[in-house]
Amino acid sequence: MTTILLRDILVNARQETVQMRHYYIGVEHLMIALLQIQGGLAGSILQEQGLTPDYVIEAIRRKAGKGSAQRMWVGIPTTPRAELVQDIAKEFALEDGRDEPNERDLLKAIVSERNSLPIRVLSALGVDLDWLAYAANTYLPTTEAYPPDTAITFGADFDRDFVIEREHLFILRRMFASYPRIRIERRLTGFRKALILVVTPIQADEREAAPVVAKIDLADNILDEVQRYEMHVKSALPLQAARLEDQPTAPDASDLAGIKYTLVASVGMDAQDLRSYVRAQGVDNLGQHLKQELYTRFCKNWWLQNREYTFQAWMEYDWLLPPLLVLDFADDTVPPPNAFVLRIPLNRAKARTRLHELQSGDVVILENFAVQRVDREENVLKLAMGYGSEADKRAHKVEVRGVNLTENLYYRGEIIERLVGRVWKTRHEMLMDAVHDLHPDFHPRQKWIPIGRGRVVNPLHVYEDLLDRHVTGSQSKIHGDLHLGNVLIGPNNSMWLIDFGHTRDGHTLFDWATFEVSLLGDAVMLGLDDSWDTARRVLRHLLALHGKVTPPVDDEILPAIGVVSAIREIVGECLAVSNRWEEYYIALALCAIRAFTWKTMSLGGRRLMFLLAGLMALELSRPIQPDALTPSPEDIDFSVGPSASTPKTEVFHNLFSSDTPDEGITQPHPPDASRQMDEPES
Amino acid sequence: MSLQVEVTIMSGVDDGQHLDLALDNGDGQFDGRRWTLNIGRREDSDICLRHDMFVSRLHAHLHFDGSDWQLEDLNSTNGTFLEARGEDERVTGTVAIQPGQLFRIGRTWLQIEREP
């Protein structure tokens, strides 16, 4: 192994401090420089703890923050703490009879001085500092001493048409390196880089260990998931639940990483996700199982651990919609004096008006946006209001294309003071594109969408008002991505949740709105055709759940609607104010709007989602409880709060309260009359 | 009562610097009830963070009543924060603070040292 000396490390440290606009050498720069050494000591040691060097480097950068453009001194001084650390490193070298400290001396010195910023970051990431000190002293880098390849075989249920990429196989072999053979039973979900498999490890004597769920994804996502699991999930799991096992496997040679969830089940158990289950077995009794197994088991620690929470819908749901803007990077442009400045914290009312006026090519100045993700493959910088897993931090997304990511250093969580770009597309245009993709049999700009003799609202007319609405609800720990693929069903219909990559504190009903959308798209639409007629037929069944129409009898659809009905019973128990369904309808409307933009959902499913969003918007526009004494103004008026005075909201208000009083889908309504255009299509 | 304290800078270009502050040396103000130290970018601040552009001229106060410490944000532009798991916690008004607990003024982390 080549010896890397302090002076070599300082070269990297100087480069780091200049890129971060710090212009001093601190312990954070020394630590980052150590972590940047390919196959270096610090990186190898942390990898044993399931952390990748890049993940730690970004966490240190976030904690330190980028400096301001102004440079306040000449040269690159060394901080008093970095001086101290280098002195300690020199002593270690002298004790060993060497003149110049090396990589190990410096690492030992950094670890021995426990107050530095990088050490505090490591501690927050869950690294045991005593273990780290021991490892820094004793660790000997191995030359990839992995046993001969773990053989990979496939079970009978594995979908043979699905090809697991080489990089994923590499991670799998590392994850199960202590077994000579594994059998991949089935693929639960697989989407781009993320792959979830049920794997049975097999020992040398052919004894089979209990199957585990192996998840492979981009290392950042996996390591975030581990942090989130520690913070949100670990203490709140019922006895029978998928548990995270061991450290994540995050090899240096790959951008991917893997984790294992144990299922606490008998050996040989065939875990199946609900999506495949529904495809194979149908939906009979599924509603009962959901209530008795999934809900009953998890509700005590999760959804029923709720606290009052009043919020504006955008705080929990804006992130579901397409970005506010997609920009082309244009930092060399001198912005015109009237250029639109989009600044965090965002004044939503003002921004809303200006965003609507924006044309393709207009210059926009972004201020104080946080970096959510640096997508080097697509060369896109993904920004949002803040950094973190909470929904409000992810609100107000903006994507910037064409940034030179090799020359400019950006890291997740960085707050960018200012960035100039030109408009490529607005959110409205992206939603409009998604509606065009549905091949609508109505004009995409009209206010009302005909359903039989009735009609629902066009979601494109109302999504902004929905986002501005005030919601009286509750917050709890939520799974964050509760679709059919993330619920496993085993013997005796026992159910487990897997995939805690999005677990957080958030709006309690988000999980159930997500689940209903998934159920409608994946199970209800299964086997039905993609036509608008069918989507409308399903919608009429959903409307029957609201007691507004007599349930149609349609054997193709009814059993699945029974499951939706079970979900609604669960939601009924979770409502913040009993029988006040607005809280759920707004969640469902916004989840449905998100779903009709998904390319992965079937055309029929997306059409249904569009109509469902319209139905929910319609329900929200009028008194929900016909038997209540007097409906409160909020029941009728969409626009509670300051935005009530904006002209757009006025129009919307009239749309519901005076235009057609108390009219919904059941009222006779000639479709032709509703085909008036709101404005000419540009 | 002898009013003295050691504050350590925990990040930035002065990371690791110890500041020994004592009323007897003219540091801070004593109003008969509590000792107050100024933190800011101004040269005459008791704790002067001249190298941090994210620090306001008069940014925050540290108060000591003989037994407990308090941290007060003076409506600073970029805020005063306490270290917390996950995201740093922004201080509004006056909050209690323990020796050894980290707090951030602009971009600079600081810590009141525990008594030797």
Second form
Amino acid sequence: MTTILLRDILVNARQETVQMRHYYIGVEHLMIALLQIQGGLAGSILQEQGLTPDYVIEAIRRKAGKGSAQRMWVGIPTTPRAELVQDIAKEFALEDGRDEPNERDLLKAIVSERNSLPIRVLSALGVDLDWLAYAANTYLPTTEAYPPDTAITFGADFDRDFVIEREHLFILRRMFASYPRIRIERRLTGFRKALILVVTPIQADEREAAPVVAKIDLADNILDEVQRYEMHVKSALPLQAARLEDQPTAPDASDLAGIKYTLVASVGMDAQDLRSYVRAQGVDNLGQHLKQELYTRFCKNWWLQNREYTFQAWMEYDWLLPPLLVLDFADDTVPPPNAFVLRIPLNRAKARTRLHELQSGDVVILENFAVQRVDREENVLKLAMGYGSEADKRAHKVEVRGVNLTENLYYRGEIIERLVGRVWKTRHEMLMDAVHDLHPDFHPRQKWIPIGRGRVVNPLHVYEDLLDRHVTGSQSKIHGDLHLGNVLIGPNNSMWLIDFGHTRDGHTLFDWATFEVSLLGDAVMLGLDDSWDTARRVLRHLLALHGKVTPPVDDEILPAIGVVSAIREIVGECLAVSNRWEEYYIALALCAIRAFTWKTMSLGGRRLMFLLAGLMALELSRPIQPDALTPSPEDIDFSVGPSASTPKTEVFHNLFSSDTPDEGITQPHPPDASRQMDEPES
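Same protein, different form: I have the form predicted in complex with its partner chain, so give me the form predicted alone.
All you get below is the one chain by itself.
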């Protein structure tokens, strides 16, 4: 049976005293709150005596009378008798080995005190008080009790087409149980499944508290975020920043939990995420605000606290990509002698070769993988490497479908010595599926993607090479999930960060690569069409950022590119080696590969991400030019394009020139499983 706690009862007691214009909490308000619990103990006992809860409530109200409209004091104090009753209830709870009193403790306390207004009303109604005291100790209700509900209303900016699920509403009411009413102002957008809302709590006397950001997600994710906040964020935030308020709300009866972020110095602020702001206001002056409001405020304790860090790219970026494998659980299968054994620690060179050879239905034996998440809703067991730094322990992901998670009780962090499954899809197949979803105007298996009179690399040919590259970079405290949805903007374009579920010590440029990807997909492509031609137009502007080519004259795109230019200026300050952009290009390439698989990004945005990944891979394939921000035109390998007589100063320009025809574009082909990834371009 549900146990209704005293703190939940006090919510209705406060609301009752405001409605009666008393503005204090007396025993009469506590008793009315008890009787308002649907299926509650007090109401059930009195109904045994033929008295409905509503009838008793009205009798108490008539006896108490209504107060004056003029308040004589501030706040809602508690009367001495009500304090005494609550103290008695707490003693009953302690005697029973509990820290917090519930509705039975409160009813027993009211009856044992015997001198309050509601007791006199009950006596006048003919209730046997000795019997009532006995029933308060022994009566077992036959119906489920429901706590008093916090009323929920919606602000003018809330999307009425969005439906908040019942379980989320339950968590939300528990999070704001001390308020009789809340108003949901807006939903903040994001890429993950978490529900993030701006909520204004409203007190019983209708006074509004400062808005907070409420986040509801799986309990494990919420508890992780709290731990990361305490470890990485709490001591490093500037004064004006989103701060975690109170302990997480994690009811035992739910798989969900919730946390609240208070926006310091933001009373009266109408918070909205940067994605919504850009869609409504555009990107004018956004670049300068990013540098002044976000970067300058956080860089001292975050991105500029960088330390030398040399690593293989997979250690920071492998977890971004789709899983290495998705398997169907087959633990009752006798593996054939040639079954592929994938074990931790992983021999990447050997695994890379074998993974490309695997086909649907092949048997795979997993050894020494750690449980990263148990997804009971989808019946999927998610595994990863399980050791190392914050990022690389999530590398080498494998998902196993069809595990009986009721009989097989896995817990997060558990090392699974052996598990057998059959291949459903490999990482490469999932990436190929994502490219097919882009409806390419080229064959998705060809090595080069035509752009104007030149070309970029097909990222499907090089992502494994990118992951194996060694990076000379730096490590600092990073947000870990920096995108437009996790930046709030308020009056005077002030900015706050929220959602610290991935905050960690990691590659310094990770944040800015993910943010540029978000900006390009959700802001630069905003208002543009989804065509491949438009994605190529935007790519020409990106190539021009470092001054090696003349930017195209395109008034539709240039203002938005200014924001990307501001991000590149920030990145320039954070590079481990001045003017050595390879460190950023590899981060941007891998983040862009991740992004073209996102269903939440527009089609045009995903097409641009595919081309951007190819451009960054092309940049990384050239010899390092110590004195140049981008490689020399001498190093370009054209399949079609300028003749040998073309002046070098024109080569980069012609590579992405908007006024040259797209020569040599391969027409789309139907999928052909017989074509190999290393097939030469026709």
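Rigid core (definition): largest C-alpha set, two forms, superposition within 1.5 Å. Residue numbers count along the first chain shown, from 1. Just so you know, these numbers come straight off a predicted model, no measurement behind them.
After superposing the rigid core, the C-alpha of residue 79 moves by 2 Å or more between the two forms. With a cut-off of 2 Å and the rigid core superposed, residue 448 has a Cα displacement that falls short of the cut-off between the two forms.
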